[in-house]
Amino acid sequence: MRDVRFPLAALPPEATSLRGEVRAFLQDEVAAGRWVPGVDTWLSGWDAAFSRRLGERGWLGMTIPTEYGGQGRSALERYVVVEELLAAGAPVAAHWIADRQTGPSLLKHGSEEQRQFFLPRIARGECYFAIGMSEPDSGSDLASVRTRADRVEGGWRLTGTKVWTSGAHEAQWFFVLARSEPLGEDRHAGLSQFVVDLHAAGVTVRPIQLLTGAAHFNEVVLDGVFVPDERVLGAVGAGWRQVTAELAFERSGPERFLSTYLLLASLVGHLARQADAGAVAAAQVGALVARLMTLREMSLSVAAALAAGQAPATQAALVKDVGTRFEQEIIEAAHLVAAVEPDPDAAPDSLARRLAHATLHSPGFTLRGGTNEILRGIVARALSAGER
């Protein structure tokens, strides 16, 4: 059995001044009342105007080359911006998917026409994407997708249903993984990716309500949706290879352990104000902070590997598995050590409100981006096969 390693990665010197710029901008935004910080806002906080303001400052599409409207900066500089946005609980959901993984996928697999059309819009914060991978009765087992792509004159007809599609009710486009050849002995063969207009004829989007009553997940039904040849992503039949590379971007970022960061910050502040908080509570919170720093090093290591052109799928799966369980443990610790009743209608910056919202959002933490059971299977296969 082989081990899985996370080589240490260091942020570039320019990251310090960049972090200061982002923090000052976010403080001004909050002071001006443009949005209210919240937990889990990277999927639930949709604010297109805020995304456009980030685009104007050059903080979207940071790693996209300048010839496609991006900033041509490093992945670790982008990491700093993303980390600050998440820590502030900023409403980043509108651009999140497009900036995190659509842009890199288009750069790697997209046609020149696709790059010219989509990438400048993504960098300006004007073009929003969702992900069409999971399906009913298939869950995170992507090789079992049943959405069918049938060849027709000038393109393809897509038929099937996608589920847990975050932001599809607001986004303009989504990547769809579909079976373009009959299922054979190799389940990974015969899959292709398509760039689908969410407003095209035959597309039905049905929001799925969360426990809070809000919705960011969706069911998306494709009823013979026509997709022209120029909207095939990459090579026909290469979908499995493309998707598995894309998932490393989806699973390893700081959003996988910072969804409840504001709750942790509120808990620390709450305990600091209690004269009798006790050593047990302090030790429990201290352990959480130590784990947070470890997860950050793991995530930074994967970001550096991705920037170097590697495909650290196993390490990314570990970050998401450990990180999403960590997010839930923050909630459990808050319930345990803070004598506060969760209240979704309490003051926006209160521990009671953040605890309530985190609790109501938490069932989705270990599901989105691939269930933890699927991720552990990926890690187990890699260890047994000697894959690093």
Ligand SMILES: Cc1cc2nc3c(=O)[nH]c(=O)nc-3n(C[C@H](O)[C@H](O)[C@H](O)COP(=O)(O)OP(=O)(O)OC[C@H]3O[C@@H](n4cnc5c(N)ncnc54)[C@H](O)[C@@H]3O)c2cc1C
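Between two forms, the rigid core is defined as the largest C-alpha subset superposing within 1.5 Å. Since we're looking at a predicted model, the values are computed, not measured. Positions refer to the first chain, counted from 1. What changes on going to the form predicted in complex with the named molecule:
- With the core held fixed between these two forms, Gly184 has its Cα displaced by at least 2 Å.
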The other form holds:
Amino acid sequence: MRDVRFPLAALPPEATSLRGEVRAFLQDEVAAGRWVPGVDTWLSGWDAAFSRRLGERGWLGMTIPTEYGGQGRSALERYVVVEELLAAGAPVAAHWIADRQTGPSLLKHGSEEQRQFFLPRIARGECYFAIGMSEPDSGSDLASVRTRADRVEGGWRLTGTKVWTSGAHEAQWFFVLARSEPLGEDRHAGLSQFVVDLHAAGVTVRPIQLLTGAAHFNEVVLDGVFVPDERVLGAVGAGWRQVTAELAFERSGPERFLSTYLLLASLVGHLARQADAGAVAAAQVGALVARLMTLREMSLSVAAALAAGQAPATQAALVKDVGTRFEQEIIEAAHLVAAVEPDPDAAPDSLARRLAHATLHSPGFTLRGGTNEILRGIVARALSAGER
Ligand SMILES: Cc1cc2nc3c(=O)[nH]c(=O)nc-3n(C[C@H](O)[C@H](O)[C@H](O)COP(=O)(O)OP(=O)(O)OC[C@H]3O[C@@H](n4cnc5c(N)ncnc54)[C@H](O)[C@@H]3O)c2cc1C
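Can you give me the structure for the form predicted in complex with the named molecule, which would complement the form predicted on its own we have just seen?
Starting with the chain above, the whole complex follows.
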């Protein structure tokens, strides 16, 4: 069996002062009452004004080159900013997808016109994207998408239904994976990606309620939506290769183990205020903190490998599998040791409210971005590569 390594990575020296700046900014924002920290806010915390404030400070599009309006900084510096935003439970959902994966995809596959148009807007925190991959009968087996792209004069007409499209009710654009050639022997051939205006004629966005009652994702129906040639992303027919590269960015970040970090921090604070929290609680929390530190080293290692131009898909799959289960275990531990009744309507910064929201969001942790079973398949294939 092959082994999978996570070489230890060190953050660059400039990361320390950057971290301090981001922390101070976030503390000021909270002190000024601009937003209330929450759990899983990279899905649920949509705040366009906050995204623009981050853009003004140069903390969006950090790895986008300066000629496209970005900051031209390193992936590890971006990691520090992202880590601080997640740990603070900041409302980052508006720009999250654009900053995490749309920008890098446009840089890699986009035309010069697309880069000039979208990248500066993404870096300013003004342009928000959603992901149009999943369909009602196509999730894990993404190559089975049935959304059709028919060639017409000057572009394409898209027909089909996408589902679980996070943020589509608020975003301006989404990348749609569609079949641009009839299904042949090679299921991965004949797929293309399109940059679709969510306000174009023929697009219907229907929000789907989460267990909390809030709507963060949607069904998006495309009824003969016209997409001009200049909004095809990359090469026609190269959609599978492009989407696979995009998934590497989607799966590898620290949001795959930090969605409930704020709950862990609240739990520690809650227990610390008790005269005798007990040995069981101390052991539970100690084990969680130890795992957090290990996961963080693993995640940082993946970030460093990506920054060095490598493709650590197996390591990223492992971090997401272990990390999303860790997020859920924080919730289980909080239920077990906190003796607090979860209440979604309790005070915004209370443990009771954070526990309720985390519990209601948690079923999605191990599904979104590719289920853990699928990720384990990726890991198993990599470990046994070359073996019979
Ligand atoms: C909160 C949330 C946000 C999301 N946001 C988006 C978004 O913005 N855009 C988007 O395109 N999609 C989004 N998704 C969809 C997500 O990517 C899919 O739910 C996921 O890929 C699984 O697809 P599915 O739901 O169709 O389940 P299925 O693929 O039908 O899987 C059902 C079950 O069968 C298991 N299974 C399937 N195939 C295998 C196999 N080969 N081996 C072992 N087990 C298998 C799965 O692990 C799962 O447990 C989101 C999902 C959630 C929960």
